[in-house]
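For reference, the chain that follows is the form predicted on its own, supplied as structure tokens.
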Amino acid sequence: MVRQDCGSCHGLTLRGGLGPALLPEALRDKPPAGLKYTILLGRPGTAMPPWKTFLSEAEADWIVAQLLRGFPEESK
């Protein structure tokens, strides 16, 4: 789901496209928390929309948890 939903805005590798990029390096200095919000509620005027209706938060801190510990490169 993050490299297909998340990755059509962010790149398919996370390294940024509309928006911006989910590497470890560019994230350290968010809050896990605004992490999570951004994803349950979206970023108004900004082309990211809310995941409440497809997630959970317990399933948005795990994609937090995630993004903030490097996903492993796709399996080819």
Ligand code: HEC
Given for the second form:
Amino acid sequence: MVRQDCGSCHGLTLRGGLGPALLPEALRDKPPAGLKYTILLGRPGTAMPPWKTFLSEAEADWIVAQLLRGFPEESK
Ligand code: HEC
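What does the same protein look like in the form predicted together with the ligand, given that the last one was the form predicted on its own?
First the chain shown before, then all remaining chains and molecules of the complex.
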């Protein structure tokens, strides 16, 4: 789901596209709570949409944790 929906903007391997890369190296310096609210509320004035109608807070926490750990490569 993340790969499909988020990948349309962030790239299928989350290396960036219309949106910035969502790789652990890119996100390590950012506070997890801020990333979570970026996902839930979007970023006003940018293409990043709010996901709160589709995702619960727990799911957003999960996504942030997965992103920080690094998604498993598709081909493995
Ligand atoms: C319509 C295109 C689009 C989709 C779909 C999208 N994003 Fe984004 N996203 C963006 C853009 C553009 C930005 C950069 C916003 C900015 O300039 O601050 C962004 C920023 C982010 C950031 C902040 C990155 C940072 O470096 O601070 C996170 C985290 C993020 N998106 C996660 C997600 C997740 C998770 C999904 C799927 C549930 C998703 N995005 C779907 C366009 C998208």
